[in-house]
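Encoded as structure tokens, the following chain is the form predicted alone, with no partner shown.
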Amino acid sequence: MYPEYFSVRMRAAEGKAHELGGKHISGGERLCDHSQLGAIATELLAKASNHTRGSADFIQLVVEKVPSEQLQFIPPLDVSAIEVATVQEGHDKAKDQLAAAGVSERAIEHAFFILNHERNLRGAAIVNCETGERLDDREQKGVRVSRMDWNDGGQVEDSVRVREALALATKVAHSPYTVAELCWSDDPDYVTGYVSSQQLGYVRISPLKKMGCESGGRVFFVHNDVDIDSYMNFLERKPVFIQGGDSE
């Protein structure tokens, strides 16, 4: 008999709920068994209540049972890092990595435009890797990758932030439709971002933005033949455990 697992999801906004125009403050995703529910719920509520983007006055916590027989176990992406002196150098390195993964210049420039100008993108934008067209119709809501966690409780030798990002990037890269991902945080105090793909691994690049800047988010580059509904269903609904591994 399979053990019971639960998806625990948090989102927080300032002013009002996200769908009513509130400013996105924080989000979080965990998978756990019943014995961990209380501790993880407390952890996510603390994350929502202490964030540099602002003071949340709307916090939503959702707990949902996950069919254990649907769980998939995958290895984490390999991790590497690039340190540069300026944001422009960081952007240049990220663009080189994306081009190496097979993303066109047009698509790269559109992705950078999205992340440089968006200050309330709650989920990811999905962009055609050749044409640069945005394929999801979610606008600021974007596509929220959900139902993933570390099978060993996240025992990776790095920060909670990196563990969470690496788990998400690993799930995204595992889809055959994904070509690459570009991400930097909308947290004004965090300037490191990454490029990832099955081919490249998880490449941390710092800096990718200036300190104090609240723009940021994620862009997923996909193949021309993407089945967009199937792709978004995998990202949002498929439960995935990452099978341990060490980050650098």
Ligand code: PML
Contents of the next structure:
Amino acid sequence: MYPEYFSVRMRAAEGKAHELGGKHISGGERLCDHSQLGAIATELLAKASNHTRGSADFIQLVVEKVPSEQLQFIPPLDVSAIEVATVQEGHDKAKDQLAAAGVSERAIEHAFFILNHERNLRGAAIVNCETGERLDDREQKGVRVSRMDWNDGGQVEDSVRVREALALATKVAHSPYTVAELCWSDDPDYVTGYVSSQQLGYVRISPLKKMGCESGGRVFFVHNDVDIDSYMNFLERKPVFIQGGDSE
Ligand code: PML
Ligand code: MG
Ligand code: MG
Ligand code: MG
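Could you output the structure for the form predicted in complex with pimelic acid, given that the previous block was the form predicted alone?
Zooming out: every chain and molecule, the one shown earlier first.
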């Protein structure tokens, strides 16, 4: 018998629900067994409240059983960090890393355009690594990577934010369709971002944006031959535990 696992998802918006035009405040994704449901729901509600992007007045919490016979266990990406003096230098470093991973200049420029101009992207944009074309049709909703968590009994020594981002980046990088990911936060007070891939690992770059700026999000660069439906299905539905390693 497999143990039962549940996906717990939270999204929060200000003004009204996202789909009615509300401002995206926060989202969160966890995977847990039944005994942890209450604690995790409480953590996600706390994450939605007192947020630097604003005051949430729409919070949705969804709990769903996941088919645990499909659970996959994968090791976290290796973590490294680059400190730079200016945002421009951070962008240059990120672009170098993406180019090294095989992303074209055109695709890199489109991704930077998206993250510089998008103040309300909830999920990720999927971009063709050669042509730079955006392949998902989700607009501001984007593609929300879901059903992943750490399988370490919740021993949180590191920043919760870094753990969540590393778990997400590890799941994304695990797909053979992923060439690389670029992310910086949409939170105005958080300026560290990252570039990641199976080969590069999780490369934290700081700063990647100016303090006070609310535009950000994620771009997943994918191979030209991507099967977009199966890629999105993997990201949104495949349950994955990150196991072992150290997130720092
Ligand atoms: C976010 O959750 O706001 C995105 C954070 C990305 C950077 C995390 C890190 O510092 O490694
Ligand atoms: Mg977000
Ligand atoms: Mg955020
Ligand atoms: Mg650690």
